[in-house]
Every structure is written in C-alpha cells, then in structure tokens.
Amino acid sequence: MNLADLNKIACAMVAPGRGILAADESTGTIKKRFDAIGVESTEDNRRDYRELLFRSAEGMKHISGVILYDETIWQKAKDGTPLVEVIKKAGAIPGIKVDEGTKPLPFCPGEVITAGLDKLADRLPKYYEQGARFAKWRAVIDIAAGIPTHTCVWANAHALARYAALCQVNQIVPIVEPEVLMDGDHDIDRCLQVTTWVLKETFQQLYYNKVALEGMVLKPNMAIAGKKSAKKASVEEVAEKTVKMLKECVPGAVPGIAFLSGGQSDEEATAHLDAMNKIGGLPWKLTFSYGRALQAAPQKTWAGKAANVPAAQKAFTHRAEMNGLAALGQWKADLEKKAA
C-alpha cells in the first residue's frame, strides 16, 4: 500500500468546492427512478442519461469523483469512448460502488447487513485496471422501536472496516458509508445518539483492521429528524449538533467528509451542508457525495428525450454549483431564487 498516494486521491475526492456526484444507482433504483419520468430502463437510456451528467462542462467543474455502478464502468459513450474517460477528461475521479445490497440480518428482525465481501479481493484489481481510484460500501441502520441492536451495529461497522482494509491494500481509497436512516418518527436527537454509536463502532472497527485513516473518506448521514418526525429541527440546529458529533467520533486524520442527503430535499442538503461549513474551524473538509440531490433535477428535465439534454445539463450545473458553494459556506438561498 502506497499511504502517500491514497492520501492524494482522498484529498482530491474533498477539495475545497467540489464534491462527489453519487452515479451508482443499482438497476433496480434507478428503474424505479425511470418510471416515474416515463422512460423506458435499457442499458442504453441508463447509457445516455448517465453519458449526459458527465459531459455537463460547466457541471463537472464542482464534481470531483463520480462513484460508478458496475454496469456504467465498463460502459463506452456513444462516441466509443468508454464512460471512465469522459469523467478523468471533465476532470474528476472514478470511483466504484462495490457492495451488493443488503441481506436480512439473522437473528435481528428488522434489521439488514451489507453483502459483497466474499469476492472483493478478486474484483478490486479489475476495477483498479478499469481506472477507478476510489470505491464505496454502504451500511443501512435503521431506528425503530428496540432497533437498531449492537449486533446489527457491530456487524455493520466490522463489514465496513474489512472491505476499506481491502480497498487500501488493492490502492483505492474506500469511502465508507454507515447511514442511519431518516425514514422513521424519531426527532433529531435520537438520529444524534444512535449516529454516534454507530460512528465510535466503525471507528474502533477500522483501527482494529489497521485501516489507514489518511487514506479514507467518510460518508455518514447528518444528524436530523425522521421524514414522519412531528417535531422538525432547523438548519442551524442540523448543522451545529452535526459538527459536534463528528468532532466527538471523528478523528482528524480524516482528510474528509463527504455527507450522503438521504432522503433531504435539493435545497435542504444544499443549505444544512452550507450552515456546517459556516461553523468553520474544523480539522477535516466537509463537502458531497449527493445521488438524488444532484440527480432529481436534471432527471425530471431530460425525461428520456434528447433534445432536452442541454436543459437538463443546465439543471445539473445549476444543484452541482450551489453544493459547491455550500462546501466552501458560500450558498445562499437568494441564488436558487435566481436560478428559478
């Protein structure tokens, strides 16, 4: 394992502005993505929407890694080009989703763990050869009356730590991602206490299987209410308890944080990211790794017609250049005003 050199990548993965555009919707999340814009999900219109995010210029000049679905890694433009050129030509890094879903957890009802490393040490090499330089790996908590368990939480946190140990020693930097869920009634300050829980186990777990922090990124969720919680926090209480926790399970090794949106609206991943980086002073880089936050624009916009790829690239630009400014706390919400 080269440090110097995974440290390079994961520094480039959160420089100041730019962030990761999340691209690896399995076949099946982004049918459900295609049905409700009424296009058709062939390996060629998955092709050529994908193809057209990555060719937005001005876009991509916020986007610093794309993170791939295997079917779209080994994918040539329609030009011939393969897709993983276009993206080092806009620019930015590839990167690959490497985990397979999730699995019932035995034992734990209610609760999943994240499958796909039994063959990670022979795939790794191949997607390296394919040019990806990072990869990621996503843990599902979910909270709920008596869930989630410490099993599911060390179950979770252990997968993670084995497949960034693996990454490293095959030079990819791993994002890892443990993401509680925000689909629940529970308030702000229970996402808080089991976020941090799962944060301090997944720390303990890569220190365990010597994972090299320099050389990761972290992908969590924010510490915010369930999407049915009654009681709703604001962006300035997000963002401070967020920071809080991160400093409290976060090491400073870390060279940075790239939040998921999970289920937040454009605006609110783009302005609680903002608040954050308002806070200022802290020992890691905080930025993006947004899929639908990035994505639900230009998708709706495109609608599977060519002659709406421009207006589509231009609804791209527009949420990949306001999530560039709320990476460096520069967003203001009279600039989405103006866009509209």
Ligand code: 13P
Given for the second form:
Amino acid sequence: MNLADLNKIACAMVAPGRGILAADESTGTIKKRFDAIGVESTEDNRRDYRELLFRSAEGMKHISGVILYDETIWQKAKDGTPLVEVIKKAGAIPGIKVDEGTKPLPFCPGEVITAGLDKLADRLPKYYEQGARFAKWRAVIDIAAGIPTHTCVWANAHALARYAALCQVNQIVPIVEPEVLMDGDHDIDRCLQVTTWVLKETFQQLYYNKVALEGMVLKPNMAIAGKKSAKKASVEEVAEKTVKMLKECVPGAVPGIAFLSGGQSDEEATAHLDAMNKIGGLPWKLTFSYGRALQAAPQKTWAGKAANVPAAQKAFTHRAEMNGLAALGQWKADLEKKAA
Ligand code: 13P
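Following the display of the form predicted on its own, present the structure of the form predicted together with the ligand.
Entire complex below, previous chain first.
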C-alpha cells in the first residue's frame, strides 16, 4: 500500500467546492427510478442517461469523483469511448460500488447485513485496472422499536472495516458508508444517538482492521429527523447537531466527509451541507456524495427523450453548482429561485 497516493486521491475526492456524484444505482434501483419517469430500464437507456450526466461539462466542474455500478464501469459511450474515459476527461475520478446489496441478518428481525466480502480480494484489482481509484460499500442501519441491535451495528461496522482494508491493500480509497436510514418516525435526537453509536463502532473496527484513516473518505447520514417524524428539525439544528456528532466521532486524520442525501429534498440536502460549512473551523472537508439530490431533477427533465438532453444537463449542472457552493459554505437560497 502506498498511503501517500491513497491520501492524494482521498483529498482530491473532497477538494474545495467539489463533491461526488453517486451514479451507482444497482439494476433494481435504477429500474425504480426509470419507472417513475416512464422509461424502460434497458442497458442502452441506462448508458444514455448516465452518459448525459458525465458529458455535462459545466456540471462536472463541481464533481470530483463518480461512483459507478459494475455494469457502467465496463460500458462504452454511444461513440465508443469508454465511460471511464469520459469521466476522466471531465476531470473527475472514477469509483466503483463493490458491495452486493443487503441480506437479512440472521436472528435479527428487520435488520440487514451488507454482502460482498467473499470474492472482493479478486474483484478489486480488476476494477483498479479498469480505472477505479476509489470504491464504496454501504451498510444500512434502520431505526425502529428495539432496533438497531448491537449485533447489527457490530456486524455492519466489521464488514465495512474488512472492505476498507481490502481496498487499501489494492491501492483503492474506500468510501466507508454506514447509512442510518431516515425512513422512520424517530426525532433528530434518536437519529443522533444511533448515528453516534454506529460511527464509534465503525471507527473502532477500522482501527482493529488496521485501516489508515488518511486514505479513506467517510460517507455518513446527517443527524436528521425521520421522514415520518412529527417533529422536523430546522436547518440550523441539523447542521449544529451533525457537526457536533462528527467532531465527537470522526478523527481529524480522515481527509473528508461526503454526505449521502438519503431521501432529503434536493434543496434541503444543499441547505444542510451549506449550514455545516458556514459553522467553519472543522478538521475535515465536508462535502456531498449525493445520488438522488443530484439526479432527481435531471432524471425528470430527461424522461428518456434525446431532445431533452441539453435541458437535463442544465438541471444537473444547477444542482452540482448549488452543492459545490454548499461545500464552500457559500450557497444562498435565492440562487435557487433565480435558476427556477
Ligand atoms: P442518496 O444521496 O440518494 O442517498 O444516494 C447516495 C448513495 O450513494 C447511497 O448509497
């Protein structure tokens, strides 16, 4: 392992004013997204859609890296250029989702464990050869009555750390993503309590597995109320509680933290990130690694029609630009209105 090179990539992933585009929806998830806009989920349609994002020259100025799904990393653009080359030409680093989704966790009703460790040591060198310089593994923790359990938090943290160590020996920067879902009716303080637990367990396991913190990026959820909660927290409360939590849990050796959007509205995800960066004085960079909060607008605009590609690219560029500003703490709500 060359830690200096891993650190260089990790720092580039969280470079000022730039963040990560999560375009790594599994075939099942992208089908759901395409169903919502009335587009058939064929290999060509998935390629055309993702190609339009990667070819958004203006939008990609705010994107440091792109997380790809296995299918996409091997795909070629319509003109025969490998999509990985399109991404590199746009100035971004290609990355790869390497987890294989979740499976029920035995004896833990309602809880899941992320699969994919078994053949990972063989798969990583192939992804490196194909151009991937970072990877992603998502652990999923749900909040409900009686869950999460210690079994679930521990098992998922352990798997994340095993994955991260395997990435680093293969010269790939691991994005460590323990996602506490915002699906429930819990309030922000319950989210804060569970996320603190999950982050502390995750960093303990990273330590036990000898992961070099300088060569990784953390991708957490924010401290936020569940979608069905009667008590929605303000932007300031989310920002303050999330920053306080991260300071308590994330060592300063980690170069950067790139949040998932997790079902927040596009503008909320931007406003929260911006408010955190406005607090300032942080030991790590705080940026975005959004899927839905970057793609919902361009997907809707595109709707599977070639004629809509320029408008969809404009919609993507707008969200990338807004989040790029939020990563600097320079976003303002009226910039959204101007664009509308
Ligand atoms: P969302 O921003 O849509 O939550 O997706 C980010 C991601 O990569 C989840 O694994």
